[in-house]
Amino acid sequence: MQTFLIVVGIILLIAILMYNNLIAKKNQVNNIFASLDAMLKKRYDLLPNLVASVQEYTSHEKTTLEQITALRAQASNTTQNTHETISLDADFSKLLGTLMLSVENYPELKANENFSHLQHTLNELEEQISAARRAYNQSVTDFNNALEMFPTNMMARFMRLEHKALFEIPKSERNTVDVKKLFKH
């Protein structure tokens, strides 16, 4: 009878530090998260305010800050699920590229003390958000191996806990920079 109580309580044991290891794993992928999400807030805030400067320069970027501006209302949306933000951020990610690239033509802009200081910021944020994604997508990778790995996967299905995505960058992104093409104006 003692023995039969000790590999109960082995069990019971081993079963409580499973079901804690995925709750705890499971939070810090939504902690991570959240820290990334405040970190896109603070683009989808900034980005306009950089328009706005280039703005001044030339009359062509009308249609970024259209749709930085529409980004901006689907990012306010705080009913938007995991997939919806890493979609969300990929476009805006699209966008500040293109916006960059009209920024080369125009030197003065360039020059200009608030651009300057609104592009390092911006700099600086992105470099921020890169560190997120690669801690949010270990965070996942964790989450997931765990869901998979056995024993935790039984645990994990009896809790009905979910693979979570993982912040990818979009094929067109992945291709290589013709560098030429980026001198010839």
The other form holds:
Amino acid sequence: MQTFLIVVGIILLIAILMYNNLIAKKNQVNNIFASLDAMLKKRYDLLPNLVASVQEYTSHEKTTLEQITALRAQASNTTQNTHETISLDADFSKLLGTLMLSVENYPELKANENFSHLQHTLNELEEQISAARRAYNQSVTDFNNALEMFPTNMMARFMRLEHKALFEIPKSERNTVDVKKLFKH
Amino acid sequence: MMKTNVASLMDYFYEQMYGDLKILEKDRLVIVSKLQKTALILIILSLITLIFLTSRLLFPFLHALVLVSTFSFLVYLFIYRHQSAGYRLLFKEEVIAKIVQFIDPSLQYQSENHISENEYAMSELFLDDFDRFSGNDLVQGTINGVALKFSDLNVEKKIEDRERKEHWVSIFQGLFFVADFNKKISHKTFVLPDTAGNTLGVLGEWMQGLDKRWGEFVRLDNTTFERYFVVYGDQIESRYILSSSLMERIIAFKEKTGKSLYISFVNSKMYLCVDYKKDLFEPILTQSLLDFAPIKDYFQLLSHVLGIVEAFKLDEKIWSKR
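Instead of the form predicted alone shown above, give the structure for the form predicted together with the partner chain, please.
Everything in the complex follows now, all chains and molecules, and the chain you saw is the first one.
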């Protein structure tokens, strides 16, 4: 009887530890996602200014600007789930990248102090977002691992936890372009 | 602009340093011959004493040998210290200071000064209380617009063993480097040598996760970096600081140095400690000053340290800190 009680006690203790561990991992993911989301919002807030100043100097970038405005509206109107936030961010980064490249064609715009300040803030924010993405991905990987590995996978199934999606790291971030090299040829 | 070219150092050596070094070299030779004579006299004296002590049967041979050799060794050490002290100062003035001048004339060098206790404490890298704090060879100034400072440090603590005997234990001995960091930061991030993770594997990593002295354990996405280091700090900001490129640069620096590195990012400053376990920039009495090779070694060490600014791209101004 006594040994039986001890065994039950140990099993219960392990179950509690696993449960708490999974909850901690889940909350870690949520926490980091919240900070990431805040940064993405900050970036969306910068956009009206950006669109306004680009519009002033350019005529050919209309479609990109319209797309950006549309995406921003989408981002601010609906309350999104994680998947939507992730896909919106990916679209956004791509658009912003093309815009920043085409800006190179407008020297007047580049010379504008307001715009260059905006560009710098955006660059800085982009770096922070990239760090947050990496942090998020690591926490999701930890969480997903726990969902698949034995014995936490059994507990996770019991708790009905689901896999979470990773942020796709934009290609431009994976291999940084060496600008100096480009100009050498 | 920092000069790192060995060929132009050679020109500088023969044009600017050689004349003074010739005079100092004479001093060195005098000291060396004095020390040789002292050693000879001490050996003869010890032998006489040894024979005297054992022939009169005052002590057994082994005891007498230990006694006499310890005593004469201490006497020699005293004379050595006394003789080389003046030479050491002149050496630093003529060699180290000149090389620092050559690399960048705007740099300041003080042979008898060091990084302050306060700055050491600010880094928060070593949490043990210390009882003895010393150092020398302070270099400070700006490289490519980045304010920096470094010196030799030797930080020790006193411990008592079971027999109540006191021992000095080293907490850190090596090079302590501080520079302005180019990103605005509000949390603290620590990069420490990964000892537990390497020796104990998964178990070590689990233990590192429990260690909250430096903050939260951060697992990064660069496997080589993870093999060398363990990182503590804020989950997002530590990744903001340790961008993929900075991680690569730290790995390269670590592999080039081959020593343990301790790095912290606190209050927009980067602290970097290289655990050389010895006092750097010291003269070797038996080495000729007129040889270029040792001069080159001192120069390469100095430019390696000053090169941290460029190697870690600390001079790349990030927008928020403009």
